[in-house]
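Only one chain comes next, encoded as structure tokens, the form predicted alone.
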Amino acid sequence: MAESTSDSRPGTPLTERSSRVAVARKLTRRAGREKAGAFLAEGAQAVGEALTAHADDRLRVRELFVTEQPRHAELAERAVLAGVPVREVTDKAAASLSETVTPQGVVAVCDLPRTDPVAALAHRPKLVAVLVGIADPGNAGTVVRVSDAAGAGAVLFAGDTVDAYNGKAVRASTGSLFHLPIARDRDVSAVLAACRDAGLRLVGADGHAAGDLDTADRAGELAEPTAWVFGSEAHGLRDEVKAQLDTTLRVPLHGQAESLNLATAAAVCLYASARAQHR
């Protein structure tokens, strides 16, 4: 299964010191991803989805690194049939490409999508998630996964939000990153303007808002094409962002919990809109 390269003998697994592995390892850092125009997808689920996207011409997988384990044989075969180079690596080399405690031993190098918010919204989706200033990559990836499950048409990363292609964010999305357009712009106002131009109502999730999901649902507001805007885990949406929205809504809390974490609140909000839109 191993390919012959300049730093390995034919049939010999690449080590963590091989040039190909060293180049791929740079993609664990944002600067490396931006420079190379590529990112890493680790694990059977993510790699499988990446290969499907590759086969559908939605994204290019440049190469696949796998350890010699029977459970990776099917993915390796799919990659070979799709014309993707497969390189066998040692367990230590695979671990050097992983940011997890227990590496899965299969990593794909994928082209970094260069989609902007306007292009991501060109098909005028009825439901979109906008992340503003989200710091935790696990939360960001989970919101991508929830957005995919709820049928959203795009996820937009605005302002200082963490990189969507951070290793932890990619893993948390469990493959959903390959299912819908992901776009980024550091200009929050430009992202919100693009949503409005696409016919979307801008609704911010705010735990201190006067209105709540139940009231909005009864009024029929959630059935409208909506861009849900989610703020930082610690501070929520800044006042200058809220001033650009059509409204803000809170998730009603019927028990004694003080609040919901970001990913959970996003799931509740997105599904409330999805339910209303599909009713």
The other form holds:
2 protein chains.
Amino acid sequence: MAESTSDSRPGTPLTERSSRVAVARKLTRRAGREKAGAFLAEGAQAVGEALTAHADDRLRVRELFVTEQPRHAELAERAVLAGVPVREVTDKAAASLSETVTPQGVVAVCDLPRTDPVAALAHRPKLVAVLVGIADPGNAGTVVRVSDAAGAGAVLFAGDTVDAYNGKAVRASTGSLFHLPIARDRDVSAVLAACRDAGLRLVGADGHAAGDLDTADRAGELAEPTAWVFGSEAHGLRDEVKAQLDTTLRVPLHGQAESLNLATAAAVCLYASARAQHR
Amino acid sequence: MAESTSDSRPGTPLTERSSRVAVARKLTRRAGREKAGAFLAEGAQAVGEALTAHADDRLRVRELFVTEQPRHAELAERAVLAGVPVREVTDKAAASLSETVTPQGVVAVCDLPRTDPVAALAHRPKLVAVLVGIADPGNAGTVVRVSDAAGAGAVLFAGDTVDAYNGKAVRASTGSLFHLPIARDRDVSAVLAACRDAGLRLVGADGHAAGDLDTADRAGELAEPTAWVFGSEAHGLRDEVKAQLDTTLRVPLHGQAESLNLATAAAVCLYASARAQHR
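For comparison with the form predicted alone, provide the form predicted in complex with another copy of the chain.
Whole complex next, starting from this chain.
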């Protein structure tokens, strides 16, 4: 990549107008990520996880942007030791790469994984989350985090679901994005077929389902290898998706609440399976 | 209350500069809510629930502000039938009462419940959530919603926890704030004592606890009447709070995630108790 002299002068932090920062800023948009095959991981936790994944050869970190704050010195040192180029940037330049209100001043440029659902399921996980039409990146990242916590072996982004590598989704996953295979496919039927071929039972979370989690648990159904399928925040699962599933289950509502939000419902469902599978 | 003529002329929507709207706008701040003994419920769902609570004599709705959108006609009619004054307002006036990015154009002024923890527990619920030091109103509202869904009989806001009647908390509760008693007390020890006196076992959610949910479940502990105590998003439960509990439990982490966020952890804990109690 061509680089201006001013960009690389040692000791002078790159500004938001430098070409390196401008190129990285394109990664805040999905089209930019797709074109460059890269995404941004922002904040100390995400950057730390990215560097660990880099050291383990699971994901390549291309470069690291840091402001001159002492608290980022350890991350910068880890990057240097791992052979990752480190660029010092101004606070304003770091903020221009951030999608949060309070930028942390440390951003890694990482290779975008190009995992397809079949590859993500190759290790035959017993628990998987499938997101179909999730719109909010914070929700998507939170479901990745809770999937990781519950021991899921993959998260599959299907249909019109928000990009897993959106800055807000990366942040909400608090590093879990680097812990398990994430795959994307706009073809929902292909994703569901890949799950079935991997020996997973397809179970949709649906507030209107006839059966609930507790009865399924007592019947021993939740101990089976399961792909939990979660629909959009506003509309849930469409009928044509439900028709392709083995069953749907609802979270029992004991009080007067009409529903749960996506992330809490996913937490309850995934943990119900995890508990049954670890019994 | 003194009122200018321009405020009450029929057919002319109140603007954001009218005295009625200015008075209501003070309720977007905690000090204003405390002083007036009132809070705002915004959006069709919250307003509908508030009117239901009003009809059931559980909570008084003082007045309703609506823009002239046809979609709010049914709510306005319900309010009129219930004897609640309805004021037509401009879009800008409605937005000035809203704490959301996309104001819905319908806001109810409701009496602020002055419930203390002892009163909230008078019906001896078997499941209760206690929030100690929760900072984010969206989290607080989401925990109220999931508490309602799991069948909890009260939610107690203790210590420095955000106000339950903050606009964002009201919104995140999606009506659940009107379904179960909510009580506040800055004295954490008094709240915990009230729970103990109501026959509840005090169980703290703590990522560093020795015991986990699954082992407690198998030991039959979760079936007991339980007050789940949740600490702050950043720091969890302080040692002096933990010292006052019967036990602490962690949500088992099967993958590599270091923790869950507050709302998903609360969902998993409360539902674990609900399942054990309904077995």
